[in-house]
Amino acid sequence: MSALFSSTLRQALRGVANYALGMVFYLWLFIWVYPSFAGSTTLNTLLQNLPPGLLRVLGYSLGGTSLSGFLAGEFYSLVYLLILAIYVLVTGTRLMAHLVDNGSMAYLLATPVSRRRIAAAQALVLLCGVVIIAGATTAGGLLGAHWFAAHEHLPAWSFVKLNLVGMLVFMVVASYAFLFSALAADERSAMGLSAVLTLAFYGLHVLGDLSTRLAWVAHLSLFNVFNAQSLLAGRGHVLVDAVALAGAALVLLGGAVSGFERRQLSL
């Protein structure tokens, strides 16, 4: 398993590095432009005229008068979610379903390594990618705030907790993407199921934020725990959410490994 994991991780590192660098680049870009917004009332005037529901969707429920509020609204409410979603959905599908479709899985199964170990190694590669991207984002954000907005306050510990929760949320997304990849009939089906479920979670999150009468539906969304402004303000139940998310990821990955071990394959 260790040889397979090392080999697959080396192959995946270039792609992971591209996602991590892209994430840090966009984060630095937003940090770099913030000082020009900080001295202007335009953004805050615009926010004051928007409906409360739309402010929650945009990530500005607590305003945008600080660097943390600006990043929560401009970066973590969409760009961060989009980059990590693309990574986990594409990579999670390629690590299993793609190998089955193109016949490469037959070569792996011909080795003396068990199916369980093959699936576990692939899952670990996927999770390592999420950890690397999240770690780069955390370090990049703290360094970027120091370099490009030294006079602005970014609460370091709250920023770390925000990225920890974000990492765990996408570990869950990665886990169900890997589950579909391990069990679906083909690569297209696996990608479709993962994408539809992720969009459904995001749609429930947006719908719950837009309407107070439908606020309850947001609790059905995985993304409900990732409230960037609240986390950066030091609010939320980080420990409880972290344990729940980690547990959900482990259960889904366990199901993927067990299901792949029992799956009938025609290779």
Given for the second form:
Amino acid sequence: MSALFSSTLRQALRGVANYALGMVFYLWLFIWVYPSFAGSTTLNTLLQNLPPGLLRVLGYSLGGTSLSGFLAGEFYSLVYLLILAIYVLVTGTRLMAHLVDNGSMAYLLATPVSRRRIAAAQALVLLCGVVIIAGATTAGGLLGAHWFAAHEHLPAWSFVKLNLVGMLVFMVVASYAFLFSALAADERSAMGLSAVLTLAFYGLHVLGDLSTRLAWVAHLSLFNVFNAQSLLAGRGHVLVDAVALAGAALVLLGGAVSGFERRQLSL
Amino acid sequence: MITLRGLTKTYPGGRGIVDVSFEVGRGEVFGYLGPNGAGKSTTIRHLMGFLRADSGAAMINGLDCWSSAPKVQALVGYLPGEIGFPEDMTGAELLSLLAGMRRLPAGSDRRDELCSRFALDPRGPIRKMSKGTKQKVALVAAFMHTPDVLILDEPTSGLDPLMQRRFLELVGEEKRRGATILMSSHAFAEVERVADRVGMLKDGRLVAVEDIARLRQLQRKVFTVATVTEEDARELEGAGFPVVARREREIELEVQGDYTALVRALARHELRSLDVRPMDLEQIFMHYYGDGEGQ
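Show the form predicted in complex with the partner chain, please, the one above being the form predicted alone.
Below, the chain from earlier opens the complete complex, with every other chain and molecule after it.
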């Protein structure tokens, strides 16, 4: 397993580094433009005239006047979700379904390493990528705030907690993507199922924010746990959420591994 | 060493294999023949533990190939029929990965020896390799850990004639070493040089299993005799040997064992030329099993 893990990780690292660099680049860009954005009276007047529901979707309930609120609204509500979602969906599908589809899984299965260990090694590579990207984002955000917006206050501990919850949310996304990847009939349906489920979660999240009458549907969404506004404001039950998310990820990965163990493979 | 007992698997489309049973003894080479789609790869997938049988069992060294797959795979070298490789690796990286997963000592001499035997430079990226080169990487992966059992699915496809010969030499060496070998093919000629026995699969059923030695005993020789006159040819036609073909002053006779009688018959005539060739083993095999219904 260690040979497979280190080989797959080595191959995956280049991609992971690209995602992490892209993420930090975007984050720095947002931090860098913030001062000019905060100084724009036109924009603030415009924001005050928008309906509150729309502002919530855009992530402005904290007010657009702090760096935290700006990052929560502009970065963590879309760009962050998008980059991590693309990473876990693409990589999750590649690590299992792609190998089964193109037949190269046969070479791995022909070794004395059990299916359980092969699947576990691949899952671990996927999760390592999430940790690396989330870690780089956390460090990049703290450094970027220090370098590009030194006079702005970014609550460091809350920022770390925000990124911790973000990482765990995407470990769950990675886990169901991996589950589909390990069990779906082919690569395309694995990717399709993961993408549809992720979009559904995002859609429910947006819908719940849009109208107070539909607020309840947001509770059906995984992304409901990841409320950047309140996490940065230091609210929310981070520990409870973290344990629940880690548990969900473990259950999904366990299902993926044991399902793959029993699966019939026409390799 | 390899045992299939009533192995049955039906795919949703209705194809599959039905009640396939045979054994391959230790140190034996078994040629597994059949047209494309007959079920050869399906059988092999059971031996590799990729598929679970609907009924019956596939066993290697007494271990069930599905439930004890990792233990079985420690004994087996496998050459897949469809060459799907991880594209973003070099051949050398793949071989190192597989060696690592088999816990072979790093940089084994056997791997280098196999590479030079097949004139393979594995350092290039796999996605840029030709089909034949990929096949060589697959061959090295299957043989590099000197396994007790070799399962080779269409091993010579993609190899040029020289490499095919080197491959058959390698199989011969492995056999002398005591390895048990099952190799599938759609062509009889590919396996007849190295196989001890052949099995024929048709539409998912094993229709024949035969010793190559016995087929060789049955193997007749075909003499092509060209006579000076048409009358000589006509007389030879009535000399008591089965006639394969007759063209004006040329006649093909099938002879098994009774060469003296042939020489006596020929001595009575004046000949322009005399040629001899063995009958194809495949012809004998197919002759015995007709349309594959068995005897």
